[in-house]
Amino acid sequence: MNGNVVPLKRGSAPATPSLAPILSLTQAAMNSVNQVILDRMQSEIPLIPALAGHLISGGGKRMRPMLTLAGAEVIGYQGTRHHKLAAAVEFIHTATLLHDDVVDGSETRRGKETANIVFGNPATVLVGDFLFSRAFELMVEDGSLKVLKILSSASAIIAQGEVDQLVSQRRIETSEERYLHIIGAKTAALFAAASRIAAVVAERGEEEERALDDYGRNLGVAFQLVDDAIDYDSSAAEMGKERGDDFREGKMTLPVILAYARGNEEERRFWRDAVAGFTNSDKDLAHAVELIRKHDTVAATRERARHFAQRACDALAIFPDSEARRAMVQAAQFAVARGY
C-alpha cells in the first residue's frame, strides 16, 4: 500500500452517508446476484426454500456481496464470474445467521420472528448445512483454487470465531483486546475475503488483493463494533431485533467491556452479576444503558469504529478517483455513522 490517504474526517463525511452511492452502483450486477441465489436455495424439499427464503428476503443489506462487486468495480472488472461467487458469500453468511440464531435462542431478526422461532431449531441448523453446501458449489464451478482457499479459510475463521465468541460469553475478565480478536474472526473475516476474490477474478496482483482484504477487514470491524453499539443506543424498530439481546445474553461487548473498566466497584459488582446471568431483566437492562450512558462507551465504541473506517478508506488509495471508489467510501462512513 503506498502512503496516500482517503480522508474520513468528520467535515468531509456527507452530511448523513448512506448506502445508496454503493447500491446504485451495484444494482444492475446485484440483479443477477439474486437471481443465482433464488435459483441455488431451491430444492424437491418445499422445506429448504421456504426457510431460506424467510431469512433471506428478511430485508438485509447485502452487504457482504456488494463488496464483492463493488471491488470488481473499482478494479476495472467486466466479466461476470464475480456474481456467483458474491452468490457463495450471501449463503456462506445466510448459513451463519442461521447458526447463530438458533446458538443465540434470538426470537426475533430485521423485525420478523427467526427462522428457528417459526420453523425449529433443528429445521434450521439443517437448511443452514444445506446453504453452506450451495456456497460450495458455486465456488467449486468458478474453477479457482485461490477463490476456493480464500473463502473456505474464511468459512473456518468465522466458525473459529463464533466458538471463540461463545467461550468468553459471561466472562467479564474479556479483555477489548479479545473482543477485537473474536470480531475480526466472526464479521471481519467474510467482508475481506468478500472483497479480495474480486482482485482475484480479475486476475490482478496481490497489492490490489491486499488493498481489497485491508478494505473488507476493516471495514467489518467498524461495521460490527457499531453493530454493539446499537444494542444499547437504540430502540427495537431501529436495530430489527430486540434491545439489549447482548445483555441478556450475557455477551461482552465493547461497550461493556469499556463501561466496567471504567466503573466504581459497586457499578462492577453490577456488571459482574449481570454477564453471570444474575440479573438480566427489563430494570437491569435500564440500569446497565444508564451506565454505559455515564461513562459514554457507546460513543467511544463509535470513535474505534471511525478507526477502523478510516483504515478500510486508506485501503482504497492504490486504486484512481471514481464513482466506485467514492461510493465503498461512502459505504464506510455509513458503517459508522449508521443507527440500524
The other form holds:
2 protein chains.
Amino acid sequence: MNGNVVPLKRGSAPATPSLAPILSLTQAAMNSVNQVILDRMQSEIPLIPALAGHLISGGGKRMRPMLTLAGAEVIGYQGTRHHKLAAAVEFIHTATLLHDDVVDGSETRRGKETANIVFGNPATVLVGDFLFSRAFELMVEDGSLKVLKILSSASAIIAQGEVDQLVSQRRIETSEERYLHIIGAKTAALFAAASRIAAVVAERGEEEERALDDYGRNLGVAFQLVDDAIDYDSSAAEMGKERGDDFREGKMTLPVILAYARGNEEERRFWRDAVAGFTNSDKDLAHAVELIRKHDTVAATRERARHFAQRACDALAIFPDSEARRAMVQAAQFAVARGY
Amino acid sequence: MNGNVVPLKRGSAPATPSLAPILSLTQAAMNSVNQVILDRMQSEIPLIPALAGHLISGGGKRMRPMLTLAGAEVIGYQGTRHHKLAAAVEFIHTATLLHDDVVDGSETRRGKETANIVFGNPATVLVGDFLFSRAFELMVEDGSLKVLKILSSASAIIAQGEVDQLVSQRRIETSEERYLHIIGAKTAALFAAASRIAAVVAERGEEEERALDDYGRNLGVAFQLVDDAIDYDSSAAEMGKERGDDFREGKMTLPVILAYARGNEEERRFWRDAVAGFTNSDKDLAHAVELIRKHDTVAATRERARHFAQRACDALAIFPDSEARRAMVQAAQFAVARGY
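Which structure goes with the form predicted together with a further copy of the same chain, now that we have seen the form predicted on its own?
The complete assembly is shown below, putting the previous chain first.
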C-alpha cells in the first residue's frame, strides 16, 4: 500500500486519454470472458442466442467485465475464476439493456436496431430473464456466496433505480440529488459490484474490496453523467446514440435539471411543458439544446463527471503504482473526455 | 422408507378431493412465509410494493411455496430455513407472472386487472426484475449453494420454456411431445425445484430429493394440463380465468393439439386459420369449443393430467404414510379435479 495521490491532471496523463492501455491490459482475459459469454448464451431454443447475440455482438464495450478484469490486475490476482464472473456481470448488464429498451420503447442502440424492434417486446423480455438466470448459474458454478451476495444485491438495486427513474420521468421537480441517487442505483451499482468482486475472488481484505468498489461506483456515475451530457451535445452526434432520446422521453437528466434551475420564468415554462411531453418536436429539441448551451449545462455536467472520475482515481491510491493502475486512471479520464 | 403404492383412486380418498388438508398442514408455516414475502417486497420506491402487492395479495394460491412447506413436512424437517426459501420461490413465480402478462398483453388475472393494465408495461417489467433479484438475495441469505443451483437452473429453464412457447404460438404443427416439453419447462420446473429444496435444507439424501422433485414436476404438468383444459371447458367459467384466452392468443395447448389431430380435413382447416389468428372471433371460439367437445379433448387432456398426478403420488411412496403424505396425495387429486 502507499498513499500516492493519483491526479487526474493533464501533466501526468497523455493529452488525449485513451482506452488503449486498459484494453491491452485486459485483452487476453477478455478473450476468455467472451468465450464464456458465447458458450453460455446458447440454448436449445435458437431464438435465444439469436436475440442475445444481436445485442452482445453488437459492438458493446464490455465496460463492466473489463472492470472485473482490470481490478484483478491491479491487485495482482493470478487465477482465472473471475473470467466466469465477468461474463455473469455482462449477462446481468445485457439483461437490463434488453429490458430497458422494451421499457423505453427504444428503436436504436449502438447504431443498430434494438432487439425489441427486430424480435419484438415479448421475446426481448424473456431472453433478458434467461440471461439474468444464466448469470446466477455462472455465479453458482463459481461458488462464492460473497460474490452472489454482491451481485444479487446490485441487481435488486439496479431494478429499483430503473423504477425510480421511471417514476421521475416527466417530473420537472426531480432534483440533482435525486438524479444522482437514481444513476447511483441504475448504473453505478453494477460498475461498483463488477470491480469489487475482483478483490473477493482474490481473497483480499475489505480495504481492497472497498477501494475497487469506490473506483467502479464513481466511474459509473461519471460515465452516466457524460452519457447524459452527450444526449444534448451537438458535437457528439457521431457517438452512435440517437441524440435527443432523453428529451423526447421526458427524462430528467442533469443537463436539463441544471438548465431548469438556471433558467428564467419563460425558460422554466418551456422546460415544464417539454418534460411533460407537450412540446417535444425537433424544433423544441433545438430550443432545448439552445437553452442548455446558453446556461452551459453540458459543460457543467461534464464538470460534475470530472469530479466523480477524480474520486474514482483517488480510490486507487491504496494500490502501488503499476501498469494496471495507470490504465485504470486513464480509463476514468477517457470516460469523461468521451464525445468532445 | 416403505414401498407403499399410493393410489389415486376414489377408495382411499374422499369423494371430492380437497386442498383443505394441505392448507391446514402448511398454514402456520405459510403465515411465516407470507411475513417474509411482505417484508421483502418493500422498497424505498413506493411503486414497487404497490405493484408487487397488487399481484401478491391478489388471491394467489401460493401453490409453489406450499410445495416447499409440504415437502418439509413429509420428510419431517424441523427447522425454519425453508420459510425464506419458499418466499424466494414465490418471488420467482411472481416475477414470471408479471413478465408473462406483459408478454401476452393479458388484461385480467385471478379475476382482477393485471399489473400491466393498472401500472403499465414498463413498471411491470422492472418490478418483475426487482422480485427476481430479491429472490436471489433471499437464497444468498440462506446460504445453500445447492439451493441456489437448483433455483437458478430452474429459472433459466422457465425462461427458455417461455421463449419456446412464444415461438410455438400460432404454429399449428406443435406436437403433444413438444407441448409437454414446453410445460415441463415453463411450469413444472419450478414446481419440481420448490419441492426438491425441502429435502436439500433438511440435508436428506439424493433419493428423497428426487422423490420430491418427481412429485412436484408431475404435479406441475398435471396442473398446467388442467389449466389448459379449463380454458376450453364451458363448465369452468367460474374459475376466474378469462375463458378463451389461449384461443385468442393462438396458443397451442393440448385440447387444441388433440382436436386438430382428431379432426377431419375441414376441421383442420378451421384450426389452421384460428391458430394463425385469421378466425378468432367469439363465434369462432364457440365453434372451437364445439369441436373440442365433439372430439372430447378436454376430457382427454384431463385424462393425461390424471396420469401425471398419479405419477406424482407414486413418487411419494418412498415416504412413510403420514398426514403430510395424505395431504400431498389429495392436493394432486384436487389439482386434476379442479373446474369440474
